[in-house]
Amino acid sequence: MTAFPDPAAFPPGFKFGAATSAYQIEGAVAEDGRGPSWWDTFAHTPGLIRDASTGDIACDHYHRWAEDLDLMQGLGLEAYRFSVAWPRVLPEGRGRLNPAGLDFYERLVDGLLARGITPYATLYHWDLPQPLADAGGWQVRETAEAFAEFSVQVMRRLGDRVARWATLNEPRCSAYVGHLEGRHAPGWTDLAATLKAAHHLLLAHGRAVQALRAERPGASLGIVLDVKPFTAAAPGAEHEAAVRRADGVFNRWFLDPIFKGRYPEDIAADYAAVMPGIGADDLALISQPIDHLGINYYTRGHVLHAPETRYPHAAEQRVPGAHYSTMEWEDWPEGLHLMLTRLQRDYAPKAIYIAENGAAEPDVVDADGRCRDTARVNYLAGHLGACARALAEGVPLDAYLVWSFMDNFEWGRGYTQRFGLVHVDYATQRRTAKDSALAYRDFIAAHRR
């Protein structure tokens, strides 16, 4: 069993709680004026999620939000990342406003307050409105604009409560996933479109900030990306490459632009066939000033070089030995404080927390209603271990979510994947507070005290 770090590690009002995001547990997707969004029409096609699931009830958290809020309190958790769903406010995409979209999560923001839980939301979880991918999705610069306009209306009815706003999570899964691997929605296998959502992506984070900022000058915002260490799985020279290579793709190629006002110049070179149109001022909008940067941490690739597969030619290896999840995902905390570290020196973010960090395993509650996640236990202890050896070493981390609060609709996979620190029985909506769930509130408890 792995143990936890001492919680003195973690300075006073380091903030501890886990994360969501709308179309994983909402459901409600046709109720109280929403729009479809491209999951919807993704989930819907036959053949695209393992088991043939949609988001269209998910965890009912619309409804039993009260509830779900009732069990973070009575964990003890002290902060709660959710994402706002762009069709639920704006069901076209623009224009029309729909009321009752907002007052949910005017709701949600509230009962999290009063629970003594703070609100941090994310304004791009991946539902794209059905409307404005009709009218070229993340393929055309209109639908930056279009998520800026959004982004103020949500700050205009939550502005004044929520203490740190995200604009996207994860472009590069919006864009790698979604348009060149085609497991999550458009469904495409497209480079040149790959890189083209990429930039607009980024180009909406950037056009969001502006317009926040103007909205509310003093608003937290910032961005959350997925982020992966690359270590080579035999020693050579073509082996290490192809570790430059991987982390530049995955890495790279949004941090570099955030943070530097450029995409890095090996990979644009070697994309150069294939580089979308960049307008003269486009990096400058992308890389101004944020509060914060949200890191999404899972695991690490293992790669060798492997010239036949599709660029950046580097082929996933498994470690032997090593503990991998129902994700198939190695359980590596070393890379989390690789990954802190090495962003506060090539970086230098004001501010870093950990927006999502987790493991699926096989959970199952047992006859005398316990849920025996040991796997995920040991997986949080080893994490918050490498936060700790990360904050003694000076790297600005002020908080820690765990993916995800509970069990939920893991995309493309369907309902197959657990996550959660609460168990979710489906069929009967019922939730139980896994191994995970007790050891993460007595650690934060001890925290406290």
Ligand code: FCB
Given for the second form:
Amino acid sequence: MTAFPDPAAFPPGFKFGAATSAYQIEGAVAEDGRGPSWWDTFAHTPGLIRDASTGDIACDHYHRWAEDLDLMQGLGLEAYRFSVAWPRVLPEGRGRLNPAGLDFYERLVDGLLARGITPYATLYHWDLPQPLADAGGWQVRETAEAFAEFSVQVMRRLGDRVARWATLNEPRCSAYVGHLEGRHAPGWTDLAATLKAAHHLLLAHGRAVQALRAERPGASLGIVLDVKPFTAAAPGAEHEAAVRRADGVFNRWFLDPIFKGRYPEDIAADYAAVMPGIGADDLALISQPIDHLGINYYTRGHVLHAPETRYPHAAEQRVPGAHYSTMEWEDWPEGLHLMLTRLQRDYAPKAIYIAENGAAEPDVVDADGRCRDTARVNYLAGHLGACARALAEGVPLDAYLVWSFMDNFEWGRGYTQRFGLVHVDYATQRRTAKDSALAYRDFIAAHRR
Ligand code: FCB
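Please could you give me the other form, the form predicted in complex with this ligand, since above is the form predicted alone?
Okay, now the whole complex, with that chain kicking things off.
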């Protein structure tokens, strides 16, 4: 068993919570005026989701939100990160506002505040309205403009109550997994389209920050990036070069434009033939100051140089003896500590928070009603320890959010992956707090004392 760190390693006011996203939990995809998103389309296309499921019902959170917030309160969660479904608010993507969509998020935010839980909102967690997908999706700059308009509508309704805003969740995943690996909507496999999508997503972030600051100057704005450290699985310069390239594609391609106003030169040189068109003012827009950086950390990439594989020519290797989750992700807490200290050194964000961290395990509820998810308890203890070490070294970390509050629709893997602190029985929608939820509850309570 991995021990939890001393709660006193986290300063008073540090927030412990959990995260979810709209399409993964809400269900109610055709209710109260919600329009379709490209994830509805993708999930309903036969053969694309591992268990042939969709987010049509998911955790039915759209109807059970109050019960879910009660559970969060019972666990003592201090912050909750949710995402706002763009197609609920603007069913056509732009233009006509659907106030009923905003009503739902207003109930949610007020419900959180009533229970003493701080709301963190993410504006785009991958559910692009289908009409915007039909008009070119992230291949066209207009989608960035549409995103800024949508963001302002949400800010207008909720800006006085949401503590922290993130524009995008994981633009890397949106671009690469959606447009190169084909595993997420829109399901393409085209590198030039991927880089174009990445650039337009970054522009969308920049345009939204600009529009949101104009709408509400005091709002606390940032972005959530997925970060992953890479290590060489064997000594040698060629493997070190593979590590540099993999890191450049995964991490620096997004961090550098946002914090330094430029794409990383080494990777841009390798991508020369497929680089998107970049407007004269684009990088200034993308690199406007932000108030915080949210990071999603799960695992590392332990790689070897592999010239026969797609660029960055780095093939992931299994680490003998390590624990792997059902996602086939290695449990490596030290990577979180390395990443936090590196982000601080290379990019110096004003504040950092862990927007997602967690593990999928083959959880079952035993006959006595308990879910003994020991591997997740170890995972959380180890990663909280990594956060404690980073704090001691001066990283301005101020919140830690577990992915996820409850089991949910894990994108292309459907319901086969259980990431929750809370187990969901999809047949009955019964929620059961797992052992990890109870251990986390006790840790949070000890920190408060
Ligand atoms: C992240 C996503 C989140 C969830 C976790 C497991 O990439 O942001 O929605 O799927 O991975």
